[in-house]
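Just one chain follows, in the form predicted alone, and it is written as structure tokens.
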Amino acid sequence: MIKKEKYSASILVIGDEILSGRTQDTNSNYISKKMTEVGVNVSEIRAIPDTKETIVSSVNELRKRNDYLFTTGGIGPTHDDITSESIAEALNVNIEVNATAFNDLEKYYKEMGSPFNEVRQRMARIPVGAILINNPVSIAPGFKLDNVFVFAGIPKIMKAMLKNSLKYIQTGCIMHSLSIKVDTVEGDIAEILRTLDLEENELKIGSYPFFNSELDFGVNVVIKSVDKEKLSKAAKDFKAFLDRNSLSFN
């Protein structure tokens, strides 16, 4: 396979759990921060309810625009997980009891001591043709189908699936950054910040201004890029910038 400079992904949020505000979603940002390491722009973040319609045409949309597109929610055992089901059908897949999920399940639950009844055989339910992701945390298993990853919702046993997905994801450039706190207001520095994104087209400069008290506040700037070099040459004019204006920065 040729490597590519930059590789993309999106990730898919589904349980209307999510939507309500009763849970609180932190998988996005995990997987987000695994993929910067790994040299993947998450371009997206999307959370939808556990509808089926909904579930299939956001996965046929996010997975032709990027190279990854990962699902966290609605695989467990009760009647509204979905997501595997609408997977299949996104996929155009059918949708079958998969040995190796279900002995290993039936092996987990017998050590248990509890019944491996029909709700939990549902969690072997896997589209024809994806490959499993193993579970260590609770056995029952996410899948690949595709480019698209599908996960589950609770975040201990999402991060296990992903650190065990990571074999199948290519790495692109990683994108290196910096982050400047200056002690100002952000009028005080947006040309100079327009001025250096115009420059170089292979930076990415975001301002993000605080406010904790009257007596602390400012911007915090933060300088992306994929060239170690430009990332310093950057950052070194922005603070000459600081320094011929007498604003504090550190």
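Residue numbers count along the first chain shown, from 1. What you see is a predicted model; the values in this text were computed from it and never measured. In this text, rigid core is short for the largest set of C-alphas that superpose within 1.5 Å between two forms. First, how it differs from the form predicted together with another copy of the chain.
Positional change of D216 between the two forms reaches 2 Å or more at the C-alpha, relative to the superposed core.
Could I see the form predicted together with another copy of the chain next, after the form predicted alone?
For this one, just the chain is written down, with no partner chains and no other molecules.
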């Protein structure tokens, strides 16, 4: 089987609370890490409000441009949870009560001794043709429709849904990476980074300065390649440069 070299994904974070600054989104970082692990390149992360037209247009823009689109947020029972119906509209399918989701939720609330009221029943409304994604925490499912994965916004639930979705994700070539922490500032190493960063070496090099205090600052240099040998040669060359210039690193 020929493996596609690289798969791409984007992440759509849906929720007014992200844009007002009330909530720090951590879901997209978690998904990005997992995608990097399985060789899927995240090309864009976008946070938008709970507004139907914006959700519809963003979903269509991002899903067409990438192999996968993950959305987080807006699938709960309240008035501002409009993700499911917006996804249905974006993909031009109907949304209706899903029997499996309805039965699972009914059973769950019965066991909890809570009413399975009209607003809770909203969570059983799923776009037609979608595959349910199991939610072991609070039962209301996420779903996969075409190349769009629709997850809850609560991190604990989102993580479980992502785990339950990995079987649908094609694994690309894994990008290997090495991180070298250098006790200096970027200006001291920028020149050598430029010489290492050759496309013919199939290397990707990033340099990430940090500055915690006057005494605690430096640069994390991350070298990446799908080819382990080229990666280790580049790291060796870089460390030799650091030694020659009396720069400490670890």
